[in-house]
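Presented below, as structure tokens, is a lone chain in the form predicted alone.
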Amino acid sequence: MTRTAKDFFAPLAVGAPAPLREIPARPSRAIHFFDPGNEKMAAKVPDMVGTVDVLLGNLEDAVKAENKEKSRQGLVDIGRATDFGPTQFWTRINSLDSPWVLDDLTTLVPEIGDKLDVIMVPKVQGAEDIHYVDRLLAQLEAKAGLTRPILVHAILETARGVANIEEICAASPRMQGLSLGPADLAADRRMKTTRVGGGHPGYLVRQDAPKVGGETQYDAERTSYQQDLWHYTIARMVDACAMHGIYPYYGPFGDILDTVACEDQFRNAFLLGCVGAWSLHPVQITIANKVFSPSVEDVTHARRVITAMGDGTGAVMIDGKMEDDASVKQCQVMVALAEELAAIDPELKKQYAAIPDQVEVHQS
């Protein structure tokens, strides 16, 4: 039986913190993954605080079976010792069918639950997976005496997960967002690519064959255009997240050296509505911070439109282009994001502050 709305926002365990009614819009341009069992990586964590929006201690796929307990304890040690300041602290637990996930949750919540912002759950198939984690977290939070709920983030890595995307988003008030997991999703769909994210040169459309003297020249040289394997999934993810007030993210881009293609893929996701992407290497933090931050030019234009539109009704012409109430709504999204980022990024604050509050409007 479906729970009533009032029950949906009641704690799932006596003494657990009340569920949130709205997920905070905290900047998370880059979710930087690190292995907490790797001493070299762990040692860099304190210096990365403030340079990246999210630091995520990874316990799942990239950690070998024999290192699972070491990585879990390493995450506890890092959580206890680190003041994360403006940086969010996340973890990716092991999959729900693994022999390690229960120990992940029963160890992390009591030990560092007060530090953890979000728990990322891999290979989510449907709402039942979120319900299981939701109830268990409530029990552990109550036992640990936590005063705020730990949020949950699901990774789309299976065809079933994509098919159930709306019910996953709606499964719990804890839901913070979704990430695209392209490698596992490709395998589950039987897609014929071995790449981790990004495009594929074989996935393309080709220019029509030209006609010469009324005859079609099929052997003529024609331009081809590489397409995006992930466009459908990302667009569906963005819609589902927007509907439920949570946040969509592009996942990993595996070719660390191809920074140009990485930036292109991140920008496509940003333009479609994603708020951030995963970082597998520090160079990708720089790319994500750049791409998922509105440019000064875009923020300047957005403020011009808002100023010109006044109360937001009617329509005006600015530089030969019509702007109306829909334009204002788009521009308000851009300005709100700029203000959120300026609050945590001193360099962006300086850039955005250089834009006059009342920007000049040239109407035509």
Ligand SMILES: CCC(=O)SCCNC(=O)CCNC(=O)[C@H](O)C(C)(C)COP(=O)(O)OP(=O)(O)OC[C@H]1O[C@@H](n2cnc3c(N)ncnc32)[C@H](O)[C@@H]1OP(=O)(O)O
Second form
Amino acid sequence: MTRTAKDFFAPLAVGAPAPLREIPARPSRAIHFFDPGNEKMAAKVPDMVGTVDVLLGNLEDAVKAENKEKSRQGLVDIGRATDFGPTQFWTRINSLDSPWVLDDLTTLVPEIGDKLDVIMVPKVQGAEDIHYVDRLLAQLEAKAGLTRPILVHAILETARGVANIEEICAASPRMQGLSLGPADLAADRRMKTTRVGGGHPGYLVRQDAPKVGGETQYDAERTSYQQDLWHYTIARMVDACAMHGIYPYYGPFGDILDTVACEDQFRNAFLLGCVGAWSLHPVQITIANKVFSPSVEDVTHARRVITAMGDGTGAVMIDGKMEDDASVKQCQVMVALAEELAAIDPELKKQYAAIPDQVEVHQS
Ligand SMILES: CCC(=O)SCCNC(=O)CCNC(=O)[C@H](O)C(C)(C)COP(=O)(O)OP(=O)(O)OC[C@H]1O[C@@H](n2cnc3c(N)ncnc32)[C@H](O)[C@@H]1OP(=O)(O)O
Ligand SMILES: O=CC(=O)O
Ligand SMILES: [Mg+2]
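Structure of the form predicted together with the named molecule (previous: the form predicted alone):
Let us now look at the entire complex, which starts with that chain.
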């Protein structure tokens, strides 16, 4: 038999902190990756506090095997020395089948467990992976005397992980969210793209060939549109996360120089329901902060609909468009996000505050 509902409210080890009943909606527009063993990157971390929602010390892929211990120790040093203020502090541990992960967890929890908000677990295949981390974290938290539970974030980057997405989300009250891992996922699925996220010029739909005098002109110029390779997986992820009260994120966009396409990919994810994306290079923080913050126009419109709808029931016409109970809920999502962001981002606070409170409503 699986765990009962009440089991989820009890710690998995004597003395471990009580599990959270709800995952707090903390802004996490950019999860900025840095290698804590890389002196140049590590030196930049203190100045990044307050400019990015999440700083993530990465111990897994992109850290050379010979540097794993150095990066782990670098993370401990940074965690101890840094006051993270409003910025969340996360880490990505090595995969559960690697020779490093046990030392990652048994070192990080006692040394900097009081600073770590979330542990990202790569290559999660099913609920059993989360159960393993869940119990081990509870034991380590109890031993370290921690008073709040460290949350867990899973990367969706194997075909089995995608197939088991709902059970992964439901596996523990520690589950904070999921990220799409397009690089490992492409490899595991045997997709034929060698890109790290983003689109592919070969994945497209093409306009039908025109007919001239009854003859189909296969050689004629035809419009084609590139499609989003990741749409299906992101949409699954968004549904699974929403259903379980946790948060979905787009992962890495490897073409650092193509800031335009990065913004497009992030925006697609934002529109579909993701709350943030990874940043691999400082330039991507700016993109994510912009994309995952509702525009002043969207917030203005949302507030206007909410005002016009009064108690939130019925239907009104605003600028020729019908608004009702459902669209007011969409607007509430937008305004709630704006308020969360305004609480931590002074520039956005100023922009949103400039929106008049009672916007005039023109009803048809
Ligand atoms: C694909 C699947 C995945 O797992 S993705 C997640 C794993 N990958 C990562 O975490 C990659 C993180 N990023 C990086 O390693 C670097 O940004 C890469 C992509 C290699 C580019 O570095 P580099 O060639 O030095 O870039 P650059 O010359 O433009 O750097 C300018 C200055 O900024 C620094 N920088 C670079 N990246 C970061 C970062 N992520 N965090 C903090 N600082 C960063 C560079 O060190 C450089 O510093 P300086 O000006 O020389 O002092
Ligand atoms: O870890 C991320 C990925 O795309 O793989
Ligand atoms: Mg990966």
